[in-house]
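Next up: a single chain in structure tokens, the form predicted alone.
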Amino acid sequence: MFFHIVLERNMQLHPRYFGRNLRDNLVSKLMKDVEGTCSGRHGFVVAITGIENIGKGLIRDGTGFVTFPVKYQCVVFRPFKGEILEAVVTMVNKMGFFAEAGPVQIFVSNHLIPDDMEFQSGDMPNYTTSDGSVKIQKDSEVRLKIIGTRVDATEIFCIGTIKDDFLGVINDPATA
């Protein structure tokens, strides 16, 4: 789920940014260091949508640089137990296989996907049906829910199922 959340960072610039454009580069040092990064608490920073306020600087002894504190909104993403998202699998295998929705990897464990799906081995391994008229295969686009979420300081891991209504492929590259 996406979330518009407010977000306080210190940052520090070197004292050659300093100038007319001082609130320029530091707008641009922020968003190259928070954009595409995740923490376990809030999730992964999408993108910057407005900064608040920036503070004060506080020059840091010794070194020249300056410590700015920095109050910004952004987008982020957390995916919750639950949740049902659209993702494309990277990577089958007879354990499972492997899905990206964004920035998030889920793996559905072949104990998740419906009994009536086999593994097929070979040059691209696939989850078909009895009847092949459904394949899981890469690049395959599939709709499941989220039955497990495992957050550490830098990185969010989810376990997934397709074993339920309304969830599984929405698009096969093969038929494409």
The other form holds:
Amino acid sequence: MFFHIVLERNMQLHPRYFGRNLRDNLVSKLMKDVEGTCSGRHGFVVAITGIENIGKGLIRDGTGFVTFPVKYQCVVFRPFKGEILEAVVTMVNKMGFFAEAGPVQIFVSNHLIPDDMEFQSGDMPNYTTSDGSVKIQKDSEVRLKIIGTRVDATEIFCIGTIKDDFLGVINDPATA
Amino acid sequence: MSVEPFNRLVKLAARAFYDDITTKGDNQPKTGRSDNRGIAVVVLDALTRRQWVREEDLAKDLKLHSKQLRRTLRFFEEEKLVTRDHRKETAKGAKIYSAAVAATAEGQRTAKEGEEKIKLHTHSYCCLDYAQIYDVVRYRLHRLRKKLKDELENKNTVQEYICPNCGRRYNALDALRLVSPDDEYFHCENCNGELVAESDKLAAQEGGDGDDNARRRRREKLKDMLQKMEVQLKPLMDQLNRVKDLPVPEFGSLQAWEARASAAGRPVNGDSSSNDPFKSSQGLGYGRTPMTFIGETKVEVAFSGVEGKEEDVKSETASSDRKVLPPWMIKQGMNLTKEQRGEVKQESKMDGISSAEFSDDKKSNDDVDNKSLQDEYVKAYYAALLKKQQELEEAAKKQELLHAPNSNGVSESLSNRQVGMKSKREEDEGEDDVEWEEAPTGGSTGESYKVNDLNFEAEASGEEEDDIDWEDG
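Got the form predicted alone; any chance of the form predicted in complex with the partner chain too?
All chains and molecules follow, beginning with the one already shown.
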């Protein structure tokens, strides 16, 4: 799920950036530092949408770096248990398949794949129904439900299922 | 629209799902006395025999405390089995409902006449919602089955993996770390052994922990439960299938039902009770109907004899200038009309006059000795004749007033009247029954006319009060 929230961060800026576009430098550094990171608390920071305010800088003794407390608005993405996501399959193996929904990795074990789909090994390992009408392979798009998340301080990992109504392949690259 | 299969469905569902529902809070001790399990079934069964029903009536029928019933019904409302309707209404509004009930001709309820209170009471009505019940029961079964199956198939559970070599356990959340680039299996971080999924291992009966046994037992239990459910709920499911293609009995909202029921009941019912449904069918506005004239007039008639006095005295005094002609007739349009009508009127009046004259004569006689004789009369006789006498008196008075218009207004006429009363009584007793008998009959045309008219006037005045009542209603 996406959220638009305000976060705060202490930015350390090298003295060489001091000048009339100090502010711009600060913001671009913030973006470089923050976007794409993941915090267990807020989820993945997808994008910074604005700066709320920049506090007074504090010169660090010894280094000459200046610390600015920056408040910024950003879009974060955090997966939740029970959430339905659309994801792209990245890897298929005997144990199930991995998929990605943006920055989030999701594993779907073979127990959570419908019983009528069987694993086919080979050049392009995939899960296929007996009549071959539905195939899950690398780059397939699937809709899945998150049934478990592991949230660490810096990473989030999910397991999902496609064994439910309206879940499964939504767009097959082979047929498309 | 056969309700029977649906009723059977309700009964089955009640017994299957609401058998041991107690409406008491969990914190209260369930002593034998306060244990009200089974009430739910009783209430549902009772509702299958009714359509819309007022909750107080239902409580009365079931010999339940209304609070208890309401609690049960609220529960069912939450369960979506029952639709309820609350509205503020007077006793009259309640009567409309009663009429509607009577019109359904179930014969199990008697339309009770609520006491005529002007106060508004909130009445609650309830009714089974068959369409919704069908859906609710189906959904419930679906959920039951799905839940058991999910449990059974370990659906939505985090898959566990175990290393057969070192016994280390992993779960699916570790998958990212376990996947190996070379083959399509997960490998143990420790010994690089191939991991097996927990359920497979269970099938292989490896390392029989107590934990595993427990899990297997649980599986067995679940399977058993699922089977039992299928067997025990079979009748319910059969009934659901049977009902599937039948049109669902629909009672509609309370108002709609009432209107329909009473409309349907009208032709069926006899003339005696037809009055009420008629009223109700017309008056969905609850008590604001002008139709009630019929009923009301009767009441007015009853005390017209008493009330009429003041009224006619006034009217008399007002119109006394006009002389001779009966004022109540002439007031409106008659004034300007020709003699003919006046004559006709007078003819009809003549009777009244004649009777009045009799009474006049009597009066003159009686004035002398009435007081002494008065005491002798039997009280019972008084009671019986009082009204007629009064009517007669009024007639007489009128005549008197007409004859002697200058006699001063109210006080005089009152005194006259009393005198007249006495005299008449005396007369009845003593002298001639015939005259007495005749007087009312002879004067009946004119007099009844009068009386009616008076009523009319009285009504007008009395109705104002009544109108107020109605407004409140």
